[in-house]
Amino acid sequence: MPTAKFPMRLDKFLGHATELSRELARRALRAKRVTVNDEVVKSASLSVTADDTVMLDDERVEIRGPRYFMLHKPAGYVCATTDADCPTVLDLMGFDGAELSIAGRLDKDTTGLVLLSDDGQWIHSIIAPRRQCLKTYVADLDGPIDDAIVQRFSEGLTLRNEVKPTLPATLEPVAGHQVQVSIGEGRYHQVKRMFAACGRHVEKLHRVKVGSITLDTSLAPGEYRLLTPAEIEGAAS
């Protein structure tokens, strides 16, 4: 979604705020379908600001700024805009999910923090490989870890059918067979494959943090909320 930079020509404003092209916006103006602050306006070059009230066919139009959300993903949903076989995380958001992109996907059976926005640059700042944005997970394993596994994670290890080893990752025990792992990459099924390379099977996987953003523990699975300004700025810094 475009970010509004005011003042702005009226025809440009209509092009951003509606589905009209600039030419169709000019036609609407000539047809006296547009009012600004309750006055019919025909001039495409009129300068409007964020404080002006623009109406098209008696309905207010405005440029919606970028939106940023966190969602608590439940199991059984896929991180995709559409899917023929499975429900998607956008289905959980209804109307709010329109035109959103996903910053870092989770497997269908993985739960936890998903970030979404219609700000493409912000999304890229999180998922760009060069940034090595840390993602933190809590994993339930089929057995305990030992110092050797922790060491392999910290040094980077080679996954099956790959040549380049993973970046160093942090692995810490939590309780019993539960561990916390932080990685700076996003390879296919990476956490599960890293443990598989060490002889361990991941029974449950839950993402708790992306960059500086931590999953809000007040969100039940399937719930979501807008990010705070501090979260938005911190994630992209």
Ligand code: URA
Given for the second form:
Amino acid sequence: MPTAKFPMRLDKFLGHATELSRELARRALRAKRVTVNDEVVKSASLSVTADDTVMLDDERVEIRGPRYFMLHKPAGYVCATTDADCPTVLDLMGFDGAELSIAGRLDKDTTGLVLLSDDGQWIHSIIAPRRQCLKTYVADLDGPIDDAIVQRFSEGLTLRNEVKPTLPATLEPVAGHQVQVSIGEGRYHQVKRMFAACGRHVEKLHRVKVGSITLDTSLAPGEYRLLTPAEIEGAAS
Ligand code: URA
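One more: the block was the form predicted alone; return the form predicted in complex with the ligand.
Let us now look at the entire complex, which starts with that chain.
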């Protein structure tokens, strides 16, 4: 499966999804052989998302098979398929609510790597608690960490209003009050609550890795791309 980054120019989309070269795709556009969402389109630079309906000579053109995406989530979007009050990551990507599932949610103010797919088994392999899939975050704190906090993370600590301690987590300093933390669970607001249990407030949280998949630094906030076969294979490892 080619690595395709959305939104994408229409000529590039046609190049990925058909046998046409980019030049032949442009000729097909000039010849009015292409429609996008039922409108004839001649512009090669029109921006399309994976959710647009592109037809060539009245045949649907799509990048086939189950779809696996990484999104660089900006702040301000909720990881839900629908929400009455806030824009969702699916709104951002231009998908309808029920089309894709989200592998592990981020808070509205958290940024970074979100994995989505229409392959339910694959999503399950990432989020199933017994897999303890590692998620890595960079957190900006309101103060420094010390050895005692690192130790509490590594031993597992008890969150407010909970009884069962967290699984051992790794915590490393990055620079200043910035740290990197890896956890194998996905409890509600877990990272923020782990720091709160140690007297620290998380000012910013950014997810950089899920399993073996690292956020592609060429993706600007709001951009997304298809995963490569190697990324799909290794996701839950
Ligand atoms: N932990 C949190 O506290 N928030 C997130 O968004 C993800 C993990």
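Given the structure is predicted, the values throughout are model-derived calculations rather than measurements. Positions refer to the first chain, counted from 1. Here the rigid core means the biggest group of C-alpha atoms that line up within 1.5 Å when the two forms are laid on top of each other.
- Put the two forms on the same core and the Cα of Gly97 is off by 2 Å or more between these two forms.
- The rigid-core alignment places the CA of His177 less than 2 Å apart between these two forms.
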